[in-house]
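Next up: a single chain in structure tokens, the form predicted alone.
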Amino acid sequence: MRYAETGFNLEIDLSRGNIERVESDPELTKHYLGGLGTNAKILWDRVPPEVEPFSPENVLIFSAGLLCGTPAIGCNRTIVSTISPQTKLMAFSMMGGFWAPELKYAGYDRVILRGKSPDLVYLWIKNDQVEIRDASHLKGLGATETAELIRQELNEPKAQVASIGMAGENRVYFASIEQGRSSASRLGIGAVMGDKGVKAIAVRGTKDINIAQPAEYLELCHEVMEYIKWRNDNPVPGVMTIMQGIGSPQEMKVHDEKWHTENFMWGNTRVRRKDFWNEEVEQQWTKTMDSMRTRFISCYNCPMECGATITPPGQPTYMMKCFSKLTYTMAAFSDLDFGLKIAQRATEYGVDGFSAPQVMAFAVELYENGILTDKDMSGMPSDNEGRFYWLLDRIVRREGIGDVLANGTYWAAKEIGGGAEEYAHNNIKKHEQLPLKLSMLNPIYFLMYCTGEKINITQIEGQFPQAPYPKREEREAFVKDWFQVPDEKFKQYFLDWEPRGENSNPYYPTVRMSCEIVDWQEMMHYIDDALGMCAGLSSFPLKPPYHIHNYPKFITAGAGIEMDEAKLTKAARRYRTLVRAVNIRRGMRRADEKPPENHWKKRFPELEKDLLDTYYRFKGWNNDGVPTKETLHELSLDYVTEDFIKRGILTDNDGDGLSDETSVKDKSK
């Protein structure tokens, strides 16, 4: 008997219209856990590096995490994986809501799409009944509108629907997949779904999921719930409001946006407005938020209410969460009223709420500097807000200049030329990033930016505080109940971290400490993405209810796989390394691993080189960022070694390629 997982995948060949229910190998679960882990193995096995994102041979995988659908609180993530049209690397984006548990209840752990449908279709999954249905009547409709019409057509009000809007149909490189209370937004997975001719996937399930040790599992869930209640009553002091609790950052409940609006950059990620926030702005924005926010909402089996339904006057209701509350506002130098209104249209179109505003601001800046002309922007309104609506409409339709901008700032700048590449300054691995610009280089964030395969900083950072507390007694109070750390040494790292002086950025935390902190934070994200856990209850916030000490117990009691901390750490390393191997095989190397040149005002080239050298060595990679034969063998990834040798990425005579020299800036020794 399979526990936690169903043991079956749904394989759909869209070119042939063929549907298969395929039993999965339980050994894969033991090695890769599920979710992102097994997705990486499927992509490695089925999608050679020669395959382009819009090729029929590319696959699009909707995977429920291993523990999705069980009583584990907040475990509801769908991990969507493919090859990104934006980066040409592996894309994996997570969405919450109810879709993944519903898929489990229908009897499947994942849906694997290959090929291309000759006509626009949607998939209908109801337990053992699976159909490919005509979607020609849904062409051009919004994502939320599509979901509602499908539910009505099927007469299934409880069906969970993941759908794309016009952006996905037209293969916009930053198109999202929208799903009720969440979306899978980053790296253009909606474009791949549109390229395959799939408008939506609707699912309804009524089956059960087996738990290996039900009594023990429910007791673990009870402990988590009690801790959540305690944390909600005991916010972490000394940090910004949105970081004091747990769950995804509580942007929908926060009115004070002084920190974001004065520390993040406006427009095309260039202008900091240090004195923007005042009493008048606060009153206006509070009124706007309170008038448009209709209610707080949660994802499946979660009490946190991180999102909210937003109803702008005269417009349909939509769901919003996290920093997308501000992205359009700050890109256009406008106000929250504009931001919440244009976000409704953008959600229906199905675009990434981080990339789309930056692409539009990029276009406006090019126009204001004469690189784009009136000929390029013919018909664009003169008012600032009108420009953004106009640009959004043309991008999702791929009309005129919108056809170029739809590929994102990196590719658009190359096509536009005339100096446009200087303005595409906020990219990492060809992908638009958060508009955060700081003063002094932060070694931890430098490593996360450079080496993260997720290519999105908000999906990397986590349980270690973002900045030191001013006073040592405050730091001492913080570490007293910090039991989530994987090793007691992390407490000392934080205790000794000071805002200024010798033990401050950029040389503290030391190079070695920074490597260890980044590795811990990354590991927790990768565990979440295999199990299907919301990062807001584990890898992202300070002092979360899920951590390295109780996760093995959940896997043992829930999935029946004997697990301890060492085994879980190794499993996470295995599929994290496999994700990197997929990208290495597709051409990613050290030269690609650098943050935007202007992300920090004060840079330290020697230190940055040392950080990357040491982190590569720490992870078991060679000096070009390629996992060594020794590392691959240790993680039972010898098949990767064989492939790398055949392709000349590694050679039979390669040693580990690493230097034994100690880090010149590491003061921890």
Given for the second form:
Amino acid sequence: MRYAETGFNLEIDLSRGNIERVESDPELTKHYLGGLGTNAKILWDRVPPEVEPFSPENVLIFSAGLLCGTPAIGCNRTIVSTISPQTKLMAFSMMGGFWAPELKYAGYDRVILRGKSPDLVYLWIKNDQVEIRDASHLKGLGATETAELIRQELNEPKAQVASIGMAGENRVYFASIEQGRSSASRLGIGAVMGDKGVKAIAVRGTKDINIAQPAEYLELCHEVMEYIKWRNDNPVPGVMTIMQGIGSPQEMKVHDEKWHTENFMWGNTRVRRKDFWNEEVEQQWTKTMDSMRTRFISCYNCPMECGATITPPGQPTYMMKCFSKLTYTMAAFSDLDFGLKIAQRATEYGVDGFSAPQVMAFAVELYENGILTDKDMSGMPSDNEGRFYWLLDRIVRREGIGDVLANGTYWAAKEIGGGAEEYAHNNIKKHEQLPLKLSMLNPIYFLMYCTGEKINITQIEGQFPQAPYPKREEREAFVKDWFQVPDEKFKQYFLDWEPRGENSNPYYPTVRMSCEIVDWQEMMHYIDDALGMCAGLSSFPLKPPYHIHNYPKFITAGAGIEMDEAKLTKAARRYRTLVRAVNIRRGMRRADEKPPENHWKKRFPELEKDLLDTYYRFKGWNNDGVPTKETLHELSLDYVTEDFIKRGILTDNDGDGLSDETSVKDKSK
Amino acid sequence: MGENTKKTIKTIKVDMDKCNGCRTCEMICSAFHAVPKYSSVNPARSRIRLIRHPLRDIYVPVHAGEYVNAECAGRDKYVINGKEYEECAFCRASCPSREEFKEPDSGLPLTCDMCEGEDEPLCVKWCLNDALTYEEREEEVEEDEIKAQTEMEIGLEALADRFGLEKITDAVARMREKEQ
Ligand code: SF4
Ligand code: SF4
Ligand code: SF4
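Return the form predicted together with its partner chain of this protein as a structure block, the form predicted alone having already been given.
Let us now look at the entire complex, which starts with that chain.
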């Protein structure tokens, strides 16, 4: 019997309309765990680097995490992986909500789509019955509308539906896949779904998921539950409100607009408004939120209520997550009322709440600086908010200038020319980043921005505080109950970290410490993405309920796979390296690994070089960021070496060139 | 007429305003009733169901009540605070008109047993948002009423309704023969 996982994949060839239920190899799970890990393996095996994102040979994988559907609180993530049209690299966005557990209960761990459907279709999965159904009547409809209509026409109110809106259908490079209160938004995976001609995937399942060691597993869940309760009563002091608790940032509950509006950038990530907040704004925005927000809502099997249903007057209700409450507002220099209203339309269209507002602000800035002209923008209203609605409508339809903007700021700037590239200034690896511009280089963040392959800072940061605490006593108090650290030394790193003086940024944490901190933070995200755990209960917040010490037990008791910390660390490193291998094979190199030029005012080229050199060595990659033969061998990824040699990425006589001091082997002691 | 006896009435108070739609209650109920306990999870087997329409702000957790062999002659709709609740939304019966409260494979009815043997119903314990709270009170009742049907009896009754008592008796007889 298989535990936690179902042991079956659904393979769908859209070109031929062929559906197969295929048993998966249990050994694969031991090696790659599931979710992201298994997705990386499938992409490596099936999608050679010559395959373009919009080719029928590109695959689109919807994978439930290994522990989704079990009683593990907050374990509900679907990891969607494909090749991104925007970065041309591997994309692995996830979504919370209800879809992954439902897929498990239907009897599948993942759905693998290949080919292209000639007509718009949707998939209907109900246990053993799987159909490709006509979706021509859903063309152009909103993502939420679509989900409702599908539930109605199937007469299945409990079906969970992941769907795209017009943006996905029209292959907008930052189109999302929406699903109830969640979405897989980053890197344009919705565009790949649209390219494949799939409007939605509806799932309903009524089968069992088995637990290997039921009593032990429940005990682990109880511990997590008790800790969640304790943690909810004991916020972490000394950090901004939104970082004190657990869960995804409680943007719906907490009125933290003051902090964000004064510290994040407005417009096209340009303007900091330090004195924006005042009593009048506060009153008005609080009123807006409280009048539109209908209810706090959670994902499957989670008490944290990080989302909310929002009902703007005269508009349909939608479900909002996280920070999109302010991204439109700030991009347009407007107010919360505008932000919550336009987000309703954006959700129906299905666009990423980070990239979309930035692309529009970028267009407005180009227009104001004469690079885009009246001819390009013919028909655009003159009022600020009207412009944003107008731009959004053009982009998702790919009409006129919208067709150019729909490729994101990087590609649009190239096409527009005339100096436009200067305005696409907030990208990493061609992808729009959080609207943040700071002063002093932070060595930990430098490494995360450079090397994060999810290409989004929130998907790699989390376990180590973002800034030092001013007083030693505060730091001592912080480390006292910090049992989540993989090693006691992290406590010392934090204790010695000062806001000013010798032990402060950018030279402290030291290069070596920074490498270790980044490695730990990243590993936790990768583990979450394989198990299907919400980052909000694990890798993202400080002092979370899930960590490197209890995860192995969850895997052993839940999936029946013998696991300990060393094994789990190694497995995570294995598929993390495989993700890199996929990207290296697609051409990513050191030159691509850099933060936006203006992210920090104060830069330190020598230190930065040292950081990256050392981190690469630490990870077992060569100086160009390519995993070495030794590393690949140690991780049982010799098949990657073979391929790299064939392609001339590595040569037969490439030594590992790593000094012993910082090699991976050394580190795992 | 039996003598009067004290009976503990177990109540779960449902505060729909506090429900966030997480379906944890369904999950844990199904796990608790798995054999062996917690060995599997399948919300479709749970004895509590969440009726959920986020876009209409409808969240109704309902515990499975009695099995009935016929559906109601008429149906009601409730409007509360401007929200219209579907027919049967608040009904606890396992009845022929709907899928709720039936085992997905066999179609046999499910009944909430208040998690017999536990200090506190599991759905209540796992609902950290206090949408479900547990209350007990004593009531005097006549002895006869106490005899609750066992789960097996309810199942048998459902089978009898579906196939006729005679067929069931025949089948049982055949099964007995096989065993001997
Ligand atoms: S913590 Fe929030 S985002 Fe994460 S699973 Fe729970 S409700 Fe969803
Ligand atoms: S566990 Fe509580 S909050 Fe969650 S669905 Fe059930 S009743 Fe609602
Ligand atoms: S009280 Fe127990 S049996 Fe009844 S619905 Fe809740 S968990 Fe299920």
